[in-house]
Every structure is written in structure tokens, then in C-alpha cells.
Amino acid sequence: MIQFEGVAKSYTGLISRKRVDALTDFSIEMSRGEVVGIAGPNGAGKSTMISLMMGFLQPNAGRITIDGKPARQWIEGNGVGYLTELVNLPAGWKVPATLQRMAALSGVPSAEIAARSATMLTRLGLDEHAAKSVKQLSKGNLQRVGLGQALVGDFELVVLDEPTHGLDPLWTQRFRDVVTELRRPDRLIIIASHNLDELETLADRVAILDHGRLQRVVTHQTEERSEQLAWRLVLEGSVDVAAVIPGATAVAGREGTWRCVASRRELSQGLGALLAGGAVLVECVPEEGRLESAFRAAVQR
């Protein structure tokens, strides 16, 4: 569905002068029935990928294409679900008018608009707010609504830019349920974000930049056996990890506590080890998940 082809953008300094690369040879295709996700730290070229993928910048080499057609053209002419880091709506608009407008402008059918939504209304949590405006709300309330107005129209690409930003915990794990009713085949979605949690519980694939390149994409089905993980383990008693896991080191003031690096392999074997020679287990729990691992190795490098 997107690809994108060697694509560069850089940026001149208002007061430096000097040239800023944005992003550098990036290449990657996107299909539909996917949920993709972005990751990478700040300034690495995360708003620009995307900037260039709306159509809202043209690169300065390479191609952007949706459907072998420009960005910006495929758009204009079927539309997207589009959730912008900083939601800014205008203050006095009320809850419930904003989604119906945000409708209109998504090309919701007249008639559809005022039941679709409300069912947005409802779906996002917003029905105790229903009275408000956008100025009267908190920054955990405005987000849903400017999740709303990003999936009140049914489109087959939604990009959704740090979704769960001002998210409460119980709103965060109910965007999860959000993003699994959204999955569909003639659908991407696109996840921009910091919370790398969330990213590997919902994506397929993340893709990781760092300096405007892209590092590195990770993926469930290409899982690295052999990666070295952060784990904790406690055990009962005294037990001398570090004797049969090389590097283990105990947590200071935490007894029968210990953390190693290992591979689920060598982790395995270790554990295997102590087991056979008596050794009680407690709890076994990775440190980082396996992006966070991923994610960490991309940008260190």
C-alpha cells in the first residue's frame, strides 16, 4: 500500500543556517492488514516520516507512493484517519458537535453523521462530557476526542501519532481493545509512539529510527533466539546464580533476588542447572521486552 523509496528530507537552520537531514535513504512498504508501528527518540525523524507520507512535505529524493500514486494525491482522493501529536480543536465547540463536524469534514454521509457520532461518543467514553466544550477538558479527555474525530470516518489507512499521550491507565489499555476492533485486511494502521509497550503488544512490526535512518524493523515472526535479554529471577534461599549464569549479579537488599543478560537459551540452560541441584524458583520475569531490547541495541548503535 506505501512505500517509500530512498527517501531523504532536510531541513536549513533559521538561524544556523546549516542543513539538518531529517531523514536519510529511508525505505520501507507499509500493506494493507497491518498494524505498523514507529518508534525511535526524539528528533530521530519520527514527524517528518510521517509529515512526508501526508503530503504535507515533498522530499527532497526519493518517492513517496500509496497504491502507486503520490501521497498527497491518494489522499486527497480517498482520505485518512489522522491523529496529530498536539490535538488542537477550536476551545468552544461542544463535545458532541465537534465529532459531528469532524464527520462532515471526514465525508461521513449526512444522514450517518449524528448516529455515527454517537456511537463514537459512546465507543471513546465520552458521554459524561457530552456538556462540555473542547477548552473544559482534561488532557486525557481531549485526546479521546481527538481519537474520535480520527475514526469517525471510515477510511483504509489510519495513522494514529502518539495515541495514548495524556491517556489514564485504564484509557490506555482500552485504546488496545480500540486498535484490535479497527484490524481489518484492507486496512493499515500506523502507530507512532514513545510507549514501546504498547507498540509490542499492538503492532506487527515496528519500525525503529535513530538520526533519521531507519535502524532496524522487528517483527513477531522473525524473533531472534539467540538475543541477550534482561531477566530477573528470585529464588528461594541462598542460591549462587552467578555460578551457573555467568555475569549474574544479586540485588543488593533483595534476598534470593538476582538480575543476568542471557539469551532465552542460555537462560533456559541456567535455570535447567539450578533446578536439577535443588534450587526453588520464584519468578522469572524479562527485565525489558524483547522492543525494548531491540529498540535499545538500534539506538546505541
The other form holds:
Amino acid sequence: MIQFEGVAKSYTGLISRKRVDALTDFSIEMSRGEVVGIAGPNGAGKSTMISLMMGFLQPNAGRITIDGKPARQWIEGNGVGYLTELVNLPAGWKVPATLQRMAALSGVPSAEIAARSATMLTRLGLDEHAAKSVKQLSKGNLQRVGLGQALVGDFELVVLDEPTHGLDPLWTQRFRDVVTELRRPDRLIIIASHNLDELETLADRVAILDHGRLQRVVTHQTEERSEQLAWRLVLEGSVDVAAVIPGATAVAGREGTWRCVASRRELSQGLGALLAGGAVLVECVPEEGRLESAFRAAVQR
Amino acid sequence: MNRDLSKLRYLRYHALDVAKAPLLIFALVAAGLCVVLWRFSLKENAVVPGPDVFLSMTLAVVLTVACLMASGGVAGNDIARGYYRSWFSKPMAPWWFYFQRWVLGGLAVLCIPAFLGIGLQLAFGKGTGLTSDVFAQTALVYLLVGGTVLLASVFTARDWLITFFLTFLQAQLENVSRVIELPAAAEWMHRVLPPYQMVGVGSPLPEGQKLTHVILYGVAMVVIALVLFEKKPLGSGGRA
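Taking the form predicted on its own as the starting point, write out the structure of the form predicted in complex with its partner chain.
What follows is the entire complex, opening with the chain shown before.
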């Protein structure tokens, strides 16, 4: 569906003439039916990549196409459910009116605008804020209105830039449910986020950017059983984990708590031996997510 | 979902915005002016101008400001504040969106003489002072002033300020040119800047080459602005 081919974008200071390469030789292909995550540290080029895709910026080199058409041309014909990183909507607009206007712009038929906007208000828990104007909303509620205006058009392409920014834990979880509901074979969902847990949970694959370059694409398919991950184990009583998992170290001051670096296969074999010997497992958790460890490796920090 | 992608689907919201902001203000100001004139006429020995004179005098003062109010800060603000990211992620072309809004602003400006004329008729019952020339001059002023605003709005949210400065500069050049011969650079500027001095309610409607010059200049500004809205990327950075 979307194709970035050798895309580059740089900004040049108006007075200093200093050039900053925001995106360099960036190529990726994204298809319908996928949820693609975009991760990267601050200034990695995530927002520039999205702005280029939306046609709000012109690349210095390369090509961006959607279904074979120039991105801007495709968007003006089809539309995108786009949640901006900073939700900007006119301060004086009432919440329902905002969604109705965005529904009209999205091409929702006139007869359905009111009903669809009302459904979106309820879906995003905004009913109690219906009498408020945009300027009276808290950060989290504004974020939900931003999400509502993106989703009210029911588009094939959904782009969410930092979607859970400002949301409380309850709505962060609810957002994950919303994305799960949004999944469709004919829809591509792109999520740019700093929240690696969120991307690991929601995305089929995650593109990691740093210094304007695509460093790595992590997919469920590329998960390797031999991948070495850090684990924390808690067992009842005094058990010598190091005897079965080489390199395991006891965490000082915490009885029965061990840390080890092992592949899933090595860990499973070690745990099997421990449990067969009568050990009681209390907890076994990765010290960092698979995506988090890939992220660290990709950005080398 | 079956989409309604008609080009005019957002027009009612544009109309609502125009009705709430410039149009309502225009109506209130026109009504206020008519009431002031009516109260003044009740005084003994008051010399009240005829409707046509009052209309010309009033429009000469308020028309440029009204055009700035009707067209100013629309596209420029949307771009500067980042609203455009929400608007134009939807299936809508920027040039068409802003053209509709600009035309509605023009219609609101054309309502000013109508409001004043109706007010005068209600106050004095002696006619409205409205002629086709009044509306034609009003439309030409909007074409030039509103056209300048639209073109400036591609680049800045201070579109109205730039336009105000240009109208002021052109007026000064025109005034000076009537007294002395302008230096070459000033003369060149006088020719190149939009010909605001050629239009205005109260002065004769331009004809022939002058009229063509005014219309072509105005239309060119509008067309260039619309082409730029379509061709020039609206963003200036990842987030901006």
C-alpha cells in the first residue's frame, strides 16, 4: 500500500544555513492488514517521516507512493485517519461540533454525521464532556477528541502519532482495545510511539529509526529462539540456579531472586531441570521486552 | 462506507463560521451606524446626508477593514497553528477548501452595503442609496484586498497586516503622485503594487483598460494563491 523508496529530507536553517538530515535513504513498504509501529528516540525522524507520507513536506530525494500514486494525490482522494502528535483544533469549537465537522470533511454522508459523531463520543468516553469546548478539555480528553476526529471517517489508512500521549492508564488500555477493534484486512494502521510496550503489544512489526535512518525492522517472524534475553527468576527457598543455567547470578539482598541471560530454549531447559528437582517457581519475567532490547541494540544507547 | 465526496460538503460549516464572525459584526456595525445617524437627524437644524452620500462615505471608511476581517487569518492561521494537519488528512484539497471560504468572505463583504441600505430605508424611508455600481466597486475592492490577503496567507498568518501595509503604501504613493513626480523606484512600486487606488465606493467605476487591469490583477493573485496551496507543502517541519 505505502512505499518509501530512498526518501531523504533535510532542513536548512534560515540564517545559519546549517543542514540537519531528518531522514536519510529511508525505504520501507507497508501493506494493508498490517499494524506497523515506528519507534525511535527524540529527533529520530518519526514525525518527519509521517509528514512526508501525508504530503505536508516534500522529500529532497526519493519517492513516496500510496497504491502507486503520489501520497498527496492519494490522500486527497481517499483520506487518512490521522492523529497528530500535538492535537491542534480550534479552541472555541464544542466537542460534538468538532467531530461533526471532521466527519463532514471525511466524507461521512450528511444523514449519518450526527449519529456517527455521537457513537464516536460514546466510544471514546467523551459524552460527559459534550458540552465543553476544545479549550476546556484536559490533555487526555483532548487526545481522545483527536483520536475521534481521526477515526470518525473509517479510513483504510490510519496514522497515529504518539496516540497515548497524555492518556491515563485506563484509557491507555482502552486505546489498545480500540486499535485491536480497528484491525481489518483492508486497513493499514501505522503507530509512531515512544512507548515500546505499546508497540510490542499492538504492532506486527516495528521500524526502528535513529538519526534519520531506518536501523532495523523487528517482526514477530524474526523472533529467534536463540536470541539472548535478560531474565529475572524468583524461586522459593534456596535453589542454585547457576548450576543449571550457566552465568546466572543471585541478586544481592533478595533471597531466591536470580538474574540470567539466556535464550528461550536455554531458559526452558534450565527451568525444566529446576522444577524436576522440586524447585517452586514464583516468577519468571524478561528484564526488558524483546522490542526494548532490539531498540537498545539499534540505537546503541 | 459510502462516502459523500461532494466538493461542497464542508460549505455549510464555512458559511456558519462566516455568519458567526464577520457577517454578524458587519450587521451590528451597519445597524449601529444607521441608529447613530437617525438619532442625529432628530436634533434641531441637523443636516443629514442623503442615503447615497452616507453610503459612499461609510463604505470608503470601512470597506478595506471589512475585507481584511472577512479574509484575514483564515488559511494563514490554519497553517501556523497546525490545524491543516487535521483538515487535509481528510479527502479535501487545500486550494478548494480555502477558495470556498474566501468566496464566502466576499459575499459577507457584499452584504455590508445591503445592510447599510436597508438600515437607511428603515431609519428615514427615503431610499437605500444602493446602486449596481456600489456592489461592483465593493466586489472589486474585495477582489484586490481579499486577493492580496489570500496570497499572503500562503506564507504567513499575518496576511492581513501585510495587506494593510500594502494598501497604506499604495495610498501614500497615489497621494504623492498627484502632487509631485515620483522618483523612478517609487513610480515602479506604484505600478507594480495592487491597484487599490483605482477602486473604491464613491469614485467612478473603472472602465476599459483600468477595469481589465484591476480584474486581472485580482484574479491573478487569487489563482496564484490557489496554485500555491496545492503545490507548496503546507508543513515546514516534522511537527510544524
